[in-house]
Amino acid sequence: MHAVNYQNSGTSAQTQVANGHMRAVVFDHYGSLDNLTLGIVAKPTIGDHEVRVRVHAAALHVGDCFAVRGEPLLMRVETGIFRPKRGIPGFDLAGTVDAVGPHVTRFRPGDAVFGASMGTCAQFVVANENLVAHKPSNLSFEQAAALPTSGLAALHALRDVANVQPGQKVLINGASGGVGHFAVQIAKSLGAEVTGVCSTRNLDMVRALGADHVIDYTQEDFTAGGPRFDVIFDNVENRPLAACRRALTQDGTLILNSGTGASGLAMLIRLLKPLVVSPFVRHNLRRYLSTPNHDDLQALAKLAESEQLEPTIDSVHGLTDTPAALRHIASGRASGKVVIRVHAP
């Protein structure tokens, strides 16, 4: 991705944007989050089955930190082995359809949409029509942008991997985080009795999300001989695997979903150990991949429109504040989702 430094190019930013370019947050090599700068890049062209969206808001998550840093190295299979292929952070978006490809059937210019693509911290982005859906009418663009990656991660874990049933006891570790706060609400929508684990400052937030019980991890260890759960969805992985298993019912399911807190060989061991152990125990120990698709984005939209799912926004930043927003996410202190406002609707 070639970014023009318009301040030294002899051409104004306004002129370049008007002539088929756009503003975007860019990086041309892996490294510090401080490498991100605001630049001018070519406006993306549209494929046959793609829509181009004028981005009003882009939500961030910890995967964006990994993509900018190029770590863990496994990330580079998708983002580029030696250099970033795209060079613009962001996977989630909400905005207005600007143009559609000739084979697009679901959308037309002017539609308000949300969904997933690569490089959403930009004024325009293209996405396959199967990776976007119509924006829930009762959500703002900032709220809608918060839904795709984190909302789908929670939906796929609880509905598809755990197959949560009414009356089951479900524990969400990291219940105030980007994925966790969606997981509390989705588990409730599936009829579960939900326990949320979070810090002291977020107890009221998690209760307000609908959790039946809350555990302050600074005061209590959910693995230390308390209640047992049919499903544990662990977005933190700050307890040993054996300890988490003690908190499960006899045939319980543990879903592990954290890419932080380890690196190198330690990360590899942590990723693989549950999968190696699972065939030899009665517990179902799972990792999973969550990939966006139109039908499940629509499922999130329906939950939002029925007021069973509401994104919690931690903070909203401008494009130029993207590095600070990512540092806030990397600190682990964000409650809910961190959003970048790109265009005013």
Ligand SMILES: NC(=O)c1ccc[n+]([C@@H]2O[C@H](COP(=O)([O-])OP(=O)(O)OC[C@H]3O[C@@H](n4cnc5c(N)ncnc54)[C@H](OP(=O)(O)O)[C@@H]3O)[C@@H](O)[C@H]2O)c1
Contents of the next structure:
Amino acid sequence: MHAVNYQNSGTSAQTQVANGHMRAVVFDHYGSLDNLTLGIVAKPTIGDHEVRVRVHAAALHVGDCFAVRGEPLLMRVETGIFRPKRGIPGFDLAGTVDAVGPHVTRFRPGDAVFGASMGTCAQFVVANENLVAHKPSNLSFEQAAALPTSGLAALHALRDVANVQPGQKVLINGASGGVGHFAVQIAKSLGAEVTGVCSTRNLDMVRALGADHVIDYTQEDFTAGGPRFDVIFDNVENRPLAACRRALTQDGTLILNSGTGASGLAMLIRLLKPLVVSPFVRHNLRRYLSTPNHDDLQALAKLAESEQLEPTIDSVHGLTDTPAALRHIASGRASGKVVIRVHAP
Ligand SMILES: NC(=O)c1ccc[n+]([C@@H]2O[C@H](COP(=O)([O-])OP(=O)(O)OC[C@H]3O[C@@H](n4cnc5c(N)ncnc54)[C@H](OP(=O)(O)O)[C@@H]3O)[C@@H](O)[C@H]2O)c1
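How about the form predicted in complex with the named molecule, since we already have the form predicted alone?
Every component of the complex follows; first up is the chain already shown.
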């Protein structure tokens, strides 16, 4: 990708942007989040089944930090082995369809959409029409951009992996995070009795999301012999596997969703151990990979429109603040979602 740093380049940048180029946050090698710079790149060309979206907002998550750093190395299978393929961060977007490919059936120019693509911290993005859906009318573009990756991760874990049933007791560890705050609301929408684990400062937020019970992890350890849960959705993985299993009912399901707090062999062991143990115990110990699709984006949109799901926005940043936004996510202290505002709608 050819990128020109335009921050101090005045009118020539305006001319380039007008001539089939766009502004985007760019990086040309893996490394520090500070390698990100604002550049000018060619507007993406549209494929037969793709829509081009004028991006109003892009949401970030910890996967974007991994993609810029190129670590864990496994991530590079998708983003490029030696050098970043796309070189623009961001997987989530909300915006207005600007053009459609000849075989696109679901969307027309002017439609407000949200969804997933690669390189959404840019003025324009192309996305397969199966990876976007119409934006819920009651959400802002910032809120809609917050939904795809984290909302789908929560939906896939609770609806598909755990098959949560009405009346089940579900515990969400990391209930104030990007995935966790959606998980609390989705578990409630499935009829569960929900316990959220978070720090003192986020207790009110998690209660307001609808949690029936909250546990302040600075005061209490949810694995220390208290109530047992049919499902534990663990977005933090800061407790040993055996301790988490003690907090499960006899046939309970534990979904582990953060294998990344270690590196190298330790990370591999941490990722694989539950999967190796699971066939030999009554507990269902699971990991999963959430991938976006149109139907499930629509399912999130329906939940939002029926007011069962509302994204919480931690902070909104400009494109030039993308490194700071990613550093905030990397600190592990974001409450809800961190969003980049790109174009005004
Ligand atoms: N399986 C998949 O396909 C998939 C998809 C997306 C994401 N993920 C994974 O999901 C995990 C969670 O992502 P995320 O976006 O939700 O992370 P996040 O937004 O960065 O999580 C931040 C939150 O974690 C809370 N937290 C930190 N330490 C905690 C502790 N000891 N106990 C309870 N909460 C704690 C923080 O609350 P305080 O500041 O109050 O401590 C903060 O609200 C990541 O590991 C990510 O890789 C997996």
